[in-house]
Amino acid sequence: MNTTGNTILITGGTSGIGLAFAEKFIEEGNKVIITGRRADRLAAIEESNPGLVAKVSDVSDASQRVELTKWIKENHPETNMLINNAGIQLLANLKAPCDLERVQLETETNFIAPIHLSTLFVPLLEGKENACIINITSGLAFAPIAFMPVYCATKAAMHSFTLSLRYQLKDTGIKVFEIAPPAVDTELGHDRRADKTESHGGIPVSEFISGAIEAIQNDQYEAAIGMAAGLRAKREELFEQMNARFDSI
């Protein structure tokens, strides 16, 4: 894969991995177009990375999933690379009656919204040359947390639905990627924390956009980074050694 000289959509592109992808893109030379739902940081994102485009656009919107797309097709039609990077992650208690709007908003965020777009994105794709899809994942998809259960279940579905997408998709040309990250310090799961702009600690970003990077290159169509490969082979046996260390939370 040619990770030079794209027009790339990121969505979820204000910070942590989304705007890390945007960053090492632009330095590569590509085009890149990233969405969020802040304007106000969107908007400092632009103005302080040239070549950068920024649309205010919130993936949890089935109708502003359509208009994203129509405004690509009418400002942006050579887009060649979509990046469904979005995401949310919050906690659940699943002794109690749970939030039906949390588990909504968690579902269409991290899974319903990246198979809306990857659909509405294939007839754009078709037909251009180093056309991909690149789903970010998690290695928590294959060894879950279980007091973020609604997260992990989705990253699980989005390894499901990646599959599919990729058998769907063999004969068109466009490529399709899972990159499953491991824990990355970014705010991702500020919903356990008090201060909201710290970080859950995990690999530097740096790290992780370099692992993934190389695997796309390389056609690695699913990649598991650092510890996420691990969770990937001993699924079972890392759930148990990973969830005893969250008993008291």
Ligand SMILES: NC(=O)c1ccc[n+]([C@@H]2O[C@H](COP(=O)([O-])OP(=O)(O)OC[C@H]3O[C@@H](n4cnc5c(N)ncnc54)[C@H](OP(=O)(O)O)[C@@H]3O)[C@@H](O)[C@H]2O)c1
The other form holds:
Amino acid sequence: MNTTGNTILITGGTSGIGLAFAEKFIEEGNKVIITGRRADRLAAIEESNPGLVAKVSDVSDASQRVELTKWIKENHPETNMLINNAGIQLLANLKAPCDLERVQLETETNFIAPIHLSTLFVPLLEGKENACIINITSGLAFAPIAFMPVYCATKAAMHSFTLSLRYQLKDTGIKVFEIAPPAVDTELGHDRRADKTESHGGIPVSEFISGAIEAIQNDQYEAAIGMAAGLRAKREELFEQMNARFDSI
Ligand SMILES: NC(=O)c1ccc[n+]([C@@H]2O[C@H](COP(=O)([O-])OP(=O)(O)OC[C@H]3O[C@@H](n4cnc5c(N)ncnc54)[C@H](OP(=O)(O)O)[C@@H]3O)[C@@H](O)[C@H]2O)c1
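The form predicted in complex with the named molecule is what I need now, so please give it after the form predicted on its own.
Everything in the complex follows now, all chains and molecules, and the chain you saw is the first one.
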């Protein structure tokens, strides 16, 4: 993939991986459109990044996904790359009846939205030069952390869906990538930490972005970055080891 001269829609660009992708792609001479729910952040990011376009859009709402697609067709019809990045990570205790609304929100955001958006975008991307869909999954797609069971299941499902999407689109000219990050130091899951500035650990986002961009440039269609590569390789073996660490939670 050529990573310059594109028009790229990134869902969830108000922080973390989405924002870092946006800034890197702008630096490399692309036009970038980001979305998110937080209007104040989108406005501030747009102001400090000339060339970046920001749009308030909630991917967990099907009608907003349809509206976003229509808006892109009308305002940025040259869009040739879709990055399904927006995601949330919630904890769930499976020993009690689950909070169905939370389960539905996490599933809608992480899994149903990328399915819906990908299919809405295929007609727009087809026939364009250097067209692609990039799904951001997770190393946890390959070995779950049991206290965030729905999150990990949505990422495993996205891994499977991405294989099927790539297969079905093989004659369309649209390349389909899966980028599986390791733990990256972003705001993901920060609402469950008392101190919002506290890091959940993980590699710096800039390090992740370098690995991800290299994979995209090299047409590495399934790229597990950093520690995520190990998770992919040793999934079952690591499941027991990882969860033993959290036995006291
Ligand atoms: N950080 C990690 O360790 C890690 C590891 C593996 C995979 N990932 C994946 O990487 C992706 C990005 O996460 P991140 O780490 O960068 O976390 P982050 O800093 O929390 O960013 C998440 C982004 O998603 C957006 N978002 C969430 N719900 C949304 C919704 N309903 N509609 C539109 N946008 C929404 C947020 O924007 P608003 O709040 O403004 O809506 C924000 O821009 C996610 O898919 C995540 O699962 C992250």
